[in-house]
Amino acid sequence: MTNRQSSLSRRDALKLAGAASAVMAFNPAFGALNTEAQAAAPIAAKGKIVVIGAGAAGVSTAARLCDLLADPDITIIDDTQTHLYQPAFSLIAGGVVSAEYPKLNNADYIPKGAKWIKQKAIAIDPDAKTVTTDQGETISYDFLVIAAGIDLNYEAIEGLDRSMLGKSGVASIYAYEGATRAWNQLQELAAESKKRKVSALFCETTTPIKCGGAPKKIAFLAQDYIRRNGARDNAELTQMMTGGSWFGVQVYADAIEKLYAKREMSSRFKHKLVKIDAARREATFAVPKLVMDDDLGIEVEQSEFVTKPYDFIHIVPNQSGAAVVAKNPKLANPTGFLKVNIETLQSETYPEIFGAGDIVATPFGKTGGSAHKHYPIVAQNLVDTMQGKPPSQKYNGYTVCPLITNYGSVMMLEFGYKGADGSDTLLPSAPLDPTQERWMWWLLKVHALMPIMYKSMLRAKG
């Protein structure tokens, strides 16, 4: 089977614009900006903003600020050169899209109105209003954009680090490099697949990470890839989850939970990965356990281990937000994420401070689609301090989740933060029933949403 396709058809052309039409019509997640605030007069609001990040949260950030202000005096800080449209790399491990295919050069979506300074933001000092990079250099601000994103800690697990990625078996598309040795591991399964019986696992973490539905998109393509080319009879392919539910959303968890009885894969919950042993292609997990204490005449919880052997094991490392926030307490919560007020994402304690994208520490959003809403709420309620006015817009937590269930078919799980009485909150872009799989939302998947990332997103259009 070929997977990797460079153009679509006539009648795909037509469907993926039906369906691109559709989610920007029903969502303002997609659509574009109020066109009201893209209309209005510049502010003449002053102040030094600096930037720390040049992902997609902070590259939308700074150029919406730049179209908000009148003389912006705006810089970024961050020594990536190349940008990577992480929501392809599932698509690359997949075989969908080449290794290429998310690289693009960052200096061409560098808004004009903002400084550029290519260092690494290595430290801040909220009280003294300073970031300090790795060249030594301190530079000063008014007011400050957290959007450093997330660093992957492959080492927390025993016995792996990132090298590891792509051999003995042991995958994981949160890295780039994971991502695009990942392909050759998923047809190797499948070509063994036919010879004798493989065991895949695909494993979870217990820290905040994202896009949550990652290692279960991998496992459905394993599926589906292995049922096409292999033989999926002689492969049992396992999610080992961390927690006691499929997902955070009690209609999708349900709507997933079929979908792996439907594809014959199988599962195991409260299972948390704590060492590799390569070698032998084998994994230890930690499960609780409720023993009796003697002394206490209570249950209590402990941990016993269960090592399982593999084939082929999804990795998704212990993350918490980057180094710059996470090692200062002023600023990071206990996992390491920017402590934030989740409708506002104005800093409760600095409130010249703002963050944007994965970093923030907020219920769900670390998505490239939260990232999309973020942006004109950060920007818009910075400028409204600026003018010394309170925050007016507000984050509902809207994340989405295109989740790939098989070649050809996505689920998308769009929900926001949950009601005041503990209820969830779906937020779909179309009238549909959002637990269906539907070939739209592939569509939509693999050739829709980069180009409105990259053509509309950074450019603060859309």
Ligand SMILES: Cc1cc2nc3c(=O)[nH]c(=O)nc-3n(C[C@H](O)[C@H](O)[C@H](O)COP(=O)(O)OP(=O)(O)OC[C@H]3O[C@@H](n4cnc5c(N)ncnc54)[C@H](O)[C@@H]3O)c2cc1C
The other form holds:
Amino acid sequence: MTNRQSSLSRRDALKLAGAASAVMAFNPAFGALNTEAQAAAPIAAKGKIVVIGAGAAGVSTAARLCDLLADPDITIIDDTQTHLYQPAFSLIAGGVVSAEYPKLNNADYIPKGAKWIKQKAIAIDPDAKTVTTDQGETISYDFLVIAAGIDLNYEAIEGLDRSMLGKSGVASIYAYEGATRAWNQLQELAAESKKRKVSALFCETTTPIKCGGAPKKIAFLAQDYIRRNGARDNAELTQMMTGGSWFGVQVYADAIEKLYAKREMSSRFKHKLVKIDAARREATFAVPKLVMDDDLGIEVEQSEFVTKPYDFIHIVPNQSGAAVVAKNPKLANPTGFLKVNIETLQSETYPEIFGAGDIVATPFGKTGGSAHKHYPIVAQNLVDTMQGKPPSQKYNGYTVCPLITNYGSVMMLEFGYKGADGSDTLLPSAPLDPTQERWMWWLLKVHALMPIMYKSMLRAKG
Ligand SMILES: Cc1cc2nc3c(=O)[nH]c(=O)nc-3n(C[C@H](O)[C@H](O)[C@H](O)COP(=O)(O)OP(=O)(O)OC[C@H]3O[C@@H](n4cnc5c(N)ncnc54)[C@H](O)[C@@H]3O)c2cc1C
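For comparison with the form predicted on its own, provide the form predicted in complex with the ligand.
First the chain shown before, then all remaining chains and molecules of the complex.
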């Protein structure tokens, strides 16, 4: 567990094979579109396609387009050489995998049929159909896929900047360097708990975020690590949530609440982190409070500020779509994400523009699991548009949170868009109670999901 290498015994491997087969067998959506694409004859549609972002969503969409089109003309724009498999960040922070584990060389995954411009897109003119790069190039397109992911903004919290991650008890697994430093911080916290009472705060934020379960994954890992390696009775662990519930899907919220009670972890709702005083190790939260307005004669909401000391604080930064979209009012919604039809993932103003991955302004679904569903849908709908047809594929909002609940157990929370009556939609991949923590899902999360990503998804094969 803590030796930075997780090895798989023969018994584990057999169980994992069973789990993976169960997922494939019971989730018909898992490979359906891929099979169709591989079987169909290449399509002769023409047009220059530009893809912004060579992350999970961009590369797999480009790869699928290369498969679908007889004569693809695809240009990918991204200045990063290394792709980071972000779902491993929680595992790095927990000491389960090494800091090198999530690194993939982008050059190995850019599809052979695509051209790669190693620059950053800094502006999109959707009327002129051009993208401008940081090196002053203007690239025209007929069709554009925007898959530039999310920007993190730690500086929105007073007193905090990204360089502080890993120092003075400030941790964050949302940034790669934060995840790598968090592992030392967790060990220090456990060691400290053997000497005195310690307090750890696990914060959340009010903007849409990627992997909404990550702030709880790190809390559960910390709890279990201290239980095994420190003095659990000396550690107060508190989840500081900004909303008023444990999770957006009620049955999962109920299951998570029970786990917090079972693990003797505390919680606060409606607490938004607004300030850090790193020197004093104090965090200030804005908490809404109703006060009587004597002039209006009604109660109005105001913020009251609550300051808490901490030994360890986990930060979730404010998040928006990548700046190239967030700063473009023709493309972005008020929170900086790409406006698209939430089913077809096509822009309703600019039908030649599609979005894939974290950047799209869907109600939720900022996970690699969502990107895995997006890419075949976007590629097919784009090809439909090239052929003058309406988009044929619809995204059902599928997303997944493999919620780590202990070293060795995961609750697999899968769901989609709510029904028209506001009811929750559960989309479990296997016919098992999804509210149960399972070792089988831990094996899948730790050993199988990354290989699935680089062996099949990035190559549009699954
Ligand atoms: C801590 C953590 C835990 C997670 N756990 C899970 C999990 O367990 N399961 C799960 O399914 N998902 C998880 N995720 C979420 C998952 O990593 C993302 O949803 C997924 O990476 C989204 O893919 P993407 O292609 O949209 O974005 P990314 O993979 O982030 O790629 C975006 C790409 O766009 C590029 N880019 C950005 N701006 C520009 C620009 N201006 N010009 C050109 N290129 C640009 C970037 O360089 C990058 O290569 C987790 C994320 C985090 C942070």
